[in-house]
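Next up: just one chain, as structure tokens, the form predicted on its own.
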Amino acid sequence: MLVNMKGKDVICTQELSVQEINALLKLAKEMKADRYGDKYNQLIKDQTFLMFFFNPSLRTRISFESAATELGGHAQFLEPKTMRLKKTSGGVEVQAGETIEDAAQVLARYACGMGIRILETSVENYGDGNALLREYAKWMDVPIINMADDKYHPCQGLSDVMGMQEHKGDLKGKTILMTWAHGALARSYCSVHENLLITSRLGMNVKLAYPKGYDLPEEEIAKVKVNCEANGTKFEIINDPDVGYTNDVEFVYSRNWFGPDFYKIGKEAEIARASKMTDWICTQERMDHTNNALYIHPMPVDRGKEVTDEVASGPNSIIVNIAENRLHTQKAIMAMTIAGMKVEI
């Protein structure tokens, strides 16, 4: 089957057929092999691609910029502060001016394609970045690119996969433990999500461990329970720190992520609530009692928080080996969307 993903925009992997997902997948393994190989390296030679940034980033900024000169083009740094982009009805707080509509057809006109990174400090209400990034899609005829919004981060996720099969090979069947961790940063849904969506999506077993008052979002765990009926696998929660490290789990995800009503108390109070539960991180000791897991993260990794220094930097951690293939994953989204490339699976 030849995949054909030109013009698409990627937002998050459930809109993603697993055909699109594999030629991905399939691609960034190949640009990894043979990285400044011949046959990618003029892929979108000249062109520009634009990277919006409304929260700042070290491995997505980048790992994004390599990509782009990676491939033959050029990536160009913007924020929000230097355009003059109206307040939209999401609750972004940008300048007064030029609509959405505007802007986006402008920007179209200079670029190959846009990033946009906007999480839960940039918005008033959850699923406010999304909603922007999607208003942007709506009217930019080049393909868009999330780099991580409030809800979703499917570079990350494509990544968290790709660095999973390298280390075990084919993922059905096998378990991922998902597991809240105490800390100091009041974390994001976007990557815990994406995660959960496409390990879930491509077949795998997921426990799902977090303290009670940390629920995720209803709409995304119905997805994931969707997901593993259609492939007959297994989804469990779990409330307690414990339970979920068992014989059958060959990857541990521990994630720090605020609680449903972050946007009402704030982040300070978020932090405050979080740090009491110390019993919430994943150590070596924990790790045992699992089928020789996997330790994955998709980094700033808060150690002694969320992991201990043990097992972050042990022989099972493989969140540098994740972390480089987000490099790889993006070259992949950027070939196949915006130069055209099509893929056999």
Given for the second form:
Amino acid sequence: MLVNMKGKDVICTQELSVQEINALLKLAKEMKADRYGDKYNQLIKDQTFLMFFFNPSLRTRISFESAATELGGHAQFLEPKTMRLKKTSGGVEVQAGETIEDAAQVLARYACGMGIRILETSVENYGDGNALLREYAKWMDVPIINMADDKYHPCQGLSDVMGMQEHKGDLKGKTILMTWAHGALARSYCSVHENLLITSRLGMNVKLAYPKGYDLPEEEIAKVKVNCEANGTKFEIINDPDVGYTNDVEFVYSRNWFGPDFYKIGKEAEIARASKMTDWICTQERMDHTNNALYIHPMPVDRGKEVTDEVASGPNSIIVNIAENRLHTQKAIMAMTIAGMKVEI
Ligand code: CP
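I've shown you the form predicted on its own. Could you give me the structure of the form predicted together with phosphoric acid mono(formamide)ester?
The complete assembly is shown below, putting the previous chain first.
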């Protein structure tokens, strides 16, 4: 079948069909194998991709810039402070300025597409970042790519599974352990949600381990359960730092995330609480109980807290390969959604 994603926004992989996910992964692997090939290096020739960052980044900014360059175009960095945007709080205007409707329609006249990053520290309530991104998508008639919001991180999820497939082939029936870890960064849900959604969608068994009180939003867990039910796979929640590491586990993803009361208690209180739970860390001793599992993480890694150096730098760690894949999956997304490249799967 020929997959066509021209003009499509990429906000969460759950909103793509499995065929679209497979087409993006196939193209990303081909682009990785032929990185500077003539087939791809003029796809967005002379066009500008906008990158609107409300929050900082290392991988996302540089990989999108490189992706645009390698496709023959240019990526332009934008920050809210460089634009006179209207700001509201609780429905009340706190900063006069331009509406999203106006800004978005004008930006779409200049660019071939736009990525947006807006994480929890730039919004007041869970979901506000995702809602803002969707508001831009509503008014822009060029593709919007989510570069990580407070709910989802589709480019990360695609890069995770691309790396997992590169090392272990078809993921169907294989098991991933996603485990909470302590740390001093009070991490967003976006990468964790995206990995749970896409791995369950592609037919993996999912074990989710976290301390009591660190439940992920119910609506996302419900989607993961539906994905697993549709594939006849298992979904399990474990409130223990040890017992998830079993001999069926082929991938371990350890990551800190904040508790559901984060938006009320704030970052400092969250970090103070999470930092005490030092037993929640991925160690080699724990990895030794798995099926020679590969270690994955979206990076940046909070070494010594989320995972030991021994595991993060060890032979089973594929974190840098996955980070590299951000470039290739994003090139594939831009090629299909912006340039209209069609992929046979
Ligand atoms: N994984 C990821 O999105 O990294 P950055 O925050 O550095 O972009």
